[in-house]
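A single chain, nothing else alongside it, follows as structure tokens in the form predicted alone.
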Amino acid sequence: MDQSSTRLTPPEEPRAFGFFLDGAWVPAGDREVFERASPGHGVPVTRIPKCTHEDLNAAVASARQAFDDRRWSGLSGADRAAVLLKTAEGIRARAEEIAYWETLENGKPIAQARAEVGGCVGMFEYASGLARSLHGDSFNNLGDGMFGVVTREPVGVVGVITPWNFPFLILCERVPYILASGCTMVAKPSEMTSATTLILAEILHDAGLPAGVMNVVTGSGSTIGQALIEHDQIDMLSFTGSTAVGRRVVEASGKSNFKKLGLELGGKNPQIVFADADLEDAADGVAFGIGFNTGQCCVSGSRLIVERSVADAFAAMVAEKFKKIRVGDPLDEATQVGAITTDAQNATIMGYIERGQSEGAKLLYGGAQLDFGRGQYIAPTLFGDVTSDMAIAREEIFGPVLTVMPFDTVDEAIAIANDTEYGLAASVWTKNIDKALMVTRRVQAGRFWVNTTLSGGPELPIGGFKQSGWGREAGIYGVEEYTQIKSVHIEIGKRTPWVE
């Protein structure tokens, strides 16, 4: 783990973490501990405490006190920006450490993890500017006797529940924007991938974030996560995960304090390829769109919708790309596709591959579990002869499984793309600007890519249509999401009497 030029290996002993409460580490003590094994190597790498409900209550109380006494929200935007910029420096200084533990717990390739950490530096740098530029509005058109002001105020204490597929990236798509708005927070990472969330809390503290502004509790989603969702002292909850769990979040919010929600949920995202596209570029992009993070990505392009005149040839091109993808040890810098993160997800993906074949889809490439002597790996998998009623065409697999469906007209391509309960992301590949714009306008998706996929930065917002979620993260929209608007009416001059 010393330098990027050195071949990395798992640690000899798992790293023990505490949790982060009111600006300080709290050791596991006599609490139960979750020992995480690396999905790429099958050896234990971290030990994370299973927090109690009392720990959660203490974390929420700490965040509540920090918000109510205005130690963070009462600072100027410039002062908040300074902490965010120093945090960016801290992430950059510890980037190799963060990428290493991210890879060990998640199973993603180390080169990918390093790139994600680099992107997270940019998010904090960008959010620092937003902390200074966030503003309301004024209305000088109410007549000589009235002046109106609209202010944006931080919503309060935010609960943040993040998944195991992008533990650090998804966290950093939220935390700097939450902090830029002036909110305080309690973060609950997946019990499978808690290390980098805890490291970020330490970096923020070292950067000067006041105690209590960011707290981290660890444990399972069914216990600590559910309790955080239901907690009546949480003013807003940001949840990233499946649509099924998202429904439970909505129900729990209604049963407690009607907390505001930000939800990034499931996706079954189309990649539409026209015959006039640069097919070599498109094939590479389609392979990347489903292979990145082993397909364990809510915005992965899992449905290939391709013009019929080139469908067979293009599927063969994608299969050739799949053959060349380097699957293997996540700590090997040459690896492009790493391990499947959890045993349960591994079983789910293999179950869908089996189901696709039993429903009549044609396995064009892959479909097998790969044996490297340790860890769990699945070959990138391509299905042809797929119909819209098949489970592999409709349900989120969350793995490296791509389905191919042909189309004849632009309208048909759009109809197939929209034939889903989801609306998270989409891509279109064409050199015809008219077609590109038409598809971009009519396909229902919160993020859209033209002649590329899975690209972006902190400036543009993230979020979904339909059952893919509520609200937006990142960009100025992501900061505004964590504020509430107040209208202020200021009377000028002497009041006209109501009672004479």
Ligand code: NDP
Contents of the next structure:
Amino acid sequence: MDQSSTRLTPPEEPRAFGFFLDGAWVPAGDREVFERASPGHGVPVTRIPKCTHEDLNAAVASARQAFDDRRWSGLSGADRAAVLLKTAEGIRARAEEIAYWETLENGKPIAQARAEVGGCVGMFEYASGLARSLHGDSFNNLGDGMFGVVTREPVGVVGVITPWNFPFLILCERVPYILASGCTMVAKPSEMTSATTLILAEILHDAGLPAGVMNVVTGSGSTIGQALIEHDQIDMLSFTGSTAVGRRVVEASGKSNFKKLGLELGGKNPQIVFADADLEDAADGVAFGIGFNTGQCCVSGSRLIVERSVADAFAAMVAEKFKKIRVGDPLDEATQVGAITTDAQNATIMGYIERGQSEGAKLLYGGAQLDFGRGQYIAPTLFGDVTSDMAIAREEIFGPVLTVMPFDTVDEAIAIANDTEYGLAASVWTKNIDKALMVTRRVQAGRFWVNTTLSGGPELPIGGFKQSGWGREAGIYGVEEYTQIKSVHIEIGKRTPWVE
Ligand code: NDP
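With the form predicted alone done, generate the form predicted together with this ligand in the same format.
Starting with the chain above, the whole complex follows.
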């Protein structure tokens, strides 16, 4: 592992943000303020207000008013598309600023942050087309006396709660689709990583989004987040985060107004490698699948399931890749793996590494904190001799920790892959089309990669099977998620009387 020279540096003073309400910034004023330190540098970088319950109520009321008076949903799809396209331009123009603050608050490498921001431009551009193409259906087969029409209508006011692992990307996998549908919204980013959500609200405003259509409240999940999920003026809630909080979201919906839910929760995603794969490609993909974003991805490939005949040799190839990954200062353009985003997550990952060893797994590579003089870093870590009952094989670690389990038959590989409560994503590596198709059909996962991993874009939907969540984001499926369907029967001509 090496560290190349750093070009960018953290700011001298933390940047102070307000929150975004009804088309304008509200300064922190006398509210409490959360000071966020960069996990890569250990210095304060942003100051974010802790919104009060009154602030949340004002944001929800603003979004409610903006929805009910149809200032957004009443526009044509073409007019909504124009705002989304202008937003894409605005993101492009401020890409460097967004990437910088994303890196500082999250700890991800600046090169990766830049690439993610580029992907977000694509999300807005793609969703702008969907604003124009979203449509319902018609039934001309109901006889001469009846015509049937099915319309799609926006669900209403959407609450969006996003996590700290991809603050801007996960937001942009949702916001343009929500707006394309005609909904209005209140976003609550993770308190750890609020900056880029607030910047997006300003870009949307500058692109001509009417006041009140996008509001951002800031503060902790347990206070302002909990109040948002319980709010009875929120019609739909999109939540991305842990399965534990996902359960609270479901409970809160049931106890309040049965708000519609979109949930993207945890994953324990298999990487199935057959002996006939291009093993060099597979080793690189497997290293990327767990190293990317320090393994703090819901879709990280955290369980390597490899054909026994090549298992030891392949694990050695992956360890060799791990050795070469450039871990270090997130602001260094050469860095591939940055810092662990939160202190709590750092402790969680180290706890699992200890637990893996105490449960009898064999540490093949890594397993330790890396000391760069500041910030918190963990070496990519590889465990062999893992059995399916071990915590490291079953629970979402959300860090750069990969477990290896061998298999002998296709059926066994599929059984191991499905032996989890989750079903978010899976990858298979083989040059045999039959095996690839068998595995793709039978492993339960919302996203699948064949001879690649972690590919994505605005066209294909994302979301999970089993306890990984409900609903889909992105693509046409993503925009439809934020609509509800109305069926309309239209009688043609004279009614056949009921009362003679
Ligand atoms: P959480 O589920 O606690 O946080 C995700 C989001 O939910 C954040 O915006 C958080 O706000 C908010 N939140 C927290 N509590 C509540 C609540 N009671 N009501 C409403 N919103 C709430 O994840 P953690 O950050 O604690 O991470 C814990 C574990 O969750 C990780 O180890 C990982 O396994 C998993 N995780 C999965 C993610 C995914 O992409 N699927 C993303 C993040 C975590 P705030 O941060 O301000 O408290």
